[in-house]
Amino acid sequence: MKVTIDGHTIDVEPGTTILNAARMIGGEIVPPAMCYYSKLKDSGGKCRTCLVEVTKGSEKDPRPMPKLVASCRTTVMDGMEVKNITSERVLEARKGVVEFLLINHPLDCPICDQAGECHLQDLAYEHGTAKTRYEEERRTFDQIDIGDKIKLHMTRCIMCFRCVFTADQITDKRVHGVLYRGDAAEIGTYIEKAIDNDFSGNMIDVCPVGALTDKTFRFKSRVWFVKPMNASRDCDKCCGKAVVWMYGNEIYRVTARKDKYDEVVDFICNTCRFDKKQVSDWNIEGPAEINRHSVISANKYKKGIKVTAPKVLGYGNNVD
């Protein structure tokens, strides 16, 4: 089937959703997801960021879609033309989303151990506006222990559910969800500190923004002041292939390596997350490469790049 996205012609399969033809693209086309995961089955459709307008619905049925849609969960249809970045319409209600993500969104950028890596922070910076006409007081909830090194803030929480699919397709027992409804919902265990399985930490990687933060990490460190290094060990739960964030010699903390749009590419235990934070643990094969727009990987790596363990565990050592 060929799809058109803000003129750029594809081929792709059957039953390939607009969001990933335009990824098959690439570049400043491709929809922001906050929701959609393709590790996820059933994910996206939540967040609504990823609106796009079709134009032209297929060779057979040339009219137009009257409403935007939602690029994640629309599947292309042969001869479809669609506008993102190219449509006024688009940016015009993606700046409404923004603003209504924003509305309960706590701005405690500053304190916020998910700064310099907050999805949000991105999307607002590129498609939200300097004011808000919000005038009512903001839900708030107190901080919770899910798990003994998962810390829960509720109150940051765009109720994206990638942490409720998370827990339930690649544990054996999800303990925590989506508790009440409509504006009263949120995320939460029935019980605190009740997740307790060896993959539950892939739950903080999902999330977005700053809702689901690594305990062991919490207020060491702003992202841009450590150097994530692609590290391997051999692990009898996992695949053993992550990312350590150094500060000198020591690691701060290990996350599960991500693609280009952020999104896990295998999911890692949480010994190797949590337990194993001396470099002896590790076999350290270099710097990973972050593709984020961000400040954590402004000015600080370049692709190709190969450095040898030692020169990289001196401190205060550039990578690039």
Second form
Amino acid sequence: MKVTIDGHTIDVEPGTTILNAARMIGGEIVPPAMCYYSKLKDSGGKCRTCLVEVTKGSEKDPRPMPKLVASCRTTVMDGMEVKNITSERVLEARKGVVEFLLINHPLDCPICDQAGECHLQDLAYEHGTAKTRYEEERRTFDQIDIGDKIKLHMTRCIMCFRCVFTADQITDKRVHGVLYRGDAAEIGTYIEKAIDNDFSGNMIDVCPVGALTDKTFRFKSRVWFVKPMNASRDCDKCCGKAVVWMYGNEIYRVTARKDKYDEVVDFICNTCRFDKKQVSDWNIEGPAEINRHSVISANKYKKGIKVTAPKVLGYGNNVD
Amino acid sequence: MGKKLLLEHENVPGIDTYEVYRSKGGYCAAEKALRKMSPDQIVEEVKVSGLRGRGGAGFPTGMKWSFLAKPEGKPRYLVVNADESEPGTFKDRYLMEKIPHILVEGILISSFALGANTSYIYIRGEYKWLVDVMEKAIAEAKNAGWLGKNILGTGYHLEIYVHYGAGAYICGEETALLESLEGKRGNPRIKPPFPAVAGLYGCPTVVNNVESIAAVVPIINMGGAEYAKIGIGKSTGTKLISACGHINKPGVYEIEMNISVEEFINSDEYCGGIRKGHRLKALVPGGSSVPILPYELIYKTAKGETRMMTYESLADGGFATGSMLGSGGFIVYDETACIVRNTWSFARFYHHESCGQCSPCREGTGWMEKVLHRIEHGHGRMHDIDLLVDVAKKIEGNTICPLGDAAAWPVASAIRHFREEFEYHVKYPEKVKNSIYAHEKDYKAVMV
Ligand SMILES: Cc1cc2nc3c(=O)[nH]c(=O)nc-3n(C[C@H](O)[C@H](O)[C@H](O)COP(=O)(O)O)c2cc1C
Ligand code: SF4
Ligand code: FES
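Right, the form predicted alone is done; let's see the coordinates for the form predicted in complex with its partner chain.
Next comes the full complex, and the chain you just saw is listed first.
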């Protein structure tokens, strides 16, 4: 099926969404996605940052679609023509969505653990305006511990539902969902129940903002001071392929590996994530490539640098 | 006197019981449909009648039915939307309370036409007593052989279940309703797929409003073509209007869709005029979600034509100078009403009822409410007014379900037509502070 996005034409399988077709084309025409997550079934459609304009429905039915559509949940038709960054309407709507996501967000990046790897930060930087028009009181929630390893800070949540789908789909006992309604809605485990599951830690990785953070890492370091290294270990629960974030020769935190859209490649278990913090636990392969442009990728690592494990141990404050 | 098709026997004592309903010709349509008509013929009859959905959007019912997918080995469902939570709308409640059997009969005919063997009535949580009313009617109908196995010896069987909501306006949105019916959180689904393909439990489903389904009874009785003769253009048949506000006779009225708005407001048969000593100021003709009309656009359209009680005429002029028939929640305001306060009140409702899934609605409804609250309470600034217009514009059309639009339209239209009143609130905060009507004497613009 042929689809044209901002003038770039590509042939894709039936059933491909506009967003995924755009990702195949790549570059700046890829709509930003704050809630869609290719690994999580049924995700997407909620944040509305990926809205695009369909100027031609298909070869068969060339009528344009009257409303902007969520590219992450709209499948392409043969001959469809889509406008993303070439549509004033889209850019205007997107600016609105970014503003909506920010009005109740605390904007306390300087003290937020996610800063530097936060998608909302990137999104606001690229699509937002520098000034806020919001003069009302911002919504706040109390912080909650989901078990002893995960911190939930709802005040920062953007309701992407990714963690809910994670809890639903990769963990086997669902105790995690959404309570209440509208702007009072919150992610919760009901009566602050710990999520007692080997894969629960992945909800930290899927969270685009600083709402779910790793308590074993919180406030230890800014992410741009720690170095992401691909590492693996023999694990009987998960693939054992992870990224260890090192400061000197200490492992500060462990996360799953991510692709260039910052989506987890393989989910990892809680043992790897929370309990394996010794260099000796891991076979360190070399620097992790961070493809997306963010503060972390601005740090010292470039692709192609060869490092061997022993040398890694010497890494720390000043690497280039 | 207009013709009454649904409420003809509303004042007959005991019409809520099976015997009396039957004695007044009840279940004759069902008998005709099941014995003499094929399902396709019924669908065709409804198409010919021109019946448009009475839940708000006005989508042609016959066409909706013909879209229903019919895959092998999958059940189909009819779900009746009795969630009626739109401020200003109380017609379904009246109909179910007075004549519950017309709904049961309508469901029977419709389910037969759609090939559904299980149908649900989803009743708004606050209408809990209607659950008993409907369950009693269903039990009576079953007793008389109109429900259950092998109805009238035709081999067709049908069960109707009543389910009630838990107090969420959003559960009136058809896909949120299906989620709720399935026992989940009532969040609207992302479409496609549409319910006609994958609805309740993933099976093809038709969701219709109470009044739409009840209207199938007279359509079968009199024939689609006869029904289509009532009304004007594509607004065929009769419509229930729940009228409230500053009128002499608030209540539920059945109208033929061929009378003017002026007649509806002033005739003694219907609203009985604006209350004594007061003047008409504004009208919300179809429930809180539709644009508000200022005095000069109520009796006449912008083109100077008589405004009629029809889908087309009420929408004439689009959003600039028109509104919508919507659900038929007809709210009339006289000059004592404060439009700012009314707009804030509606905004508060949508803020409270947003499900919170999508960002523009979750955040935008709260934002609008807070700004309107400030303006109403004397803390507004001039730029707030344009801000509201812009926020409404950024919500509209960009959300998962139409609740976002429903929240944006009243705000945008109120400012479009009553901007001076908003400005007045900003300019003279002392005069409007903590008082609903304090500005009444000073405020003279707009009103005729
Ligand atoms: C927020 C929202 C609330 C709604 N509430 C109701 C309702 O209470 N009753 C109703 O019949 N339709 C309601 N609707 C419309 C339904 O989604 C659906 O269009 C309707 O039930 C279809 O029936 P009809 O074709 O017979 O009108 C609502 C829609 C939205 C977006
Ligand atoms: S528009 Fe509002 S009510 Fe509808 S899905 Fe979005 S948040 Fe929920
Ligand atoms: S990524 Fe498509 S709506 Fe959020």
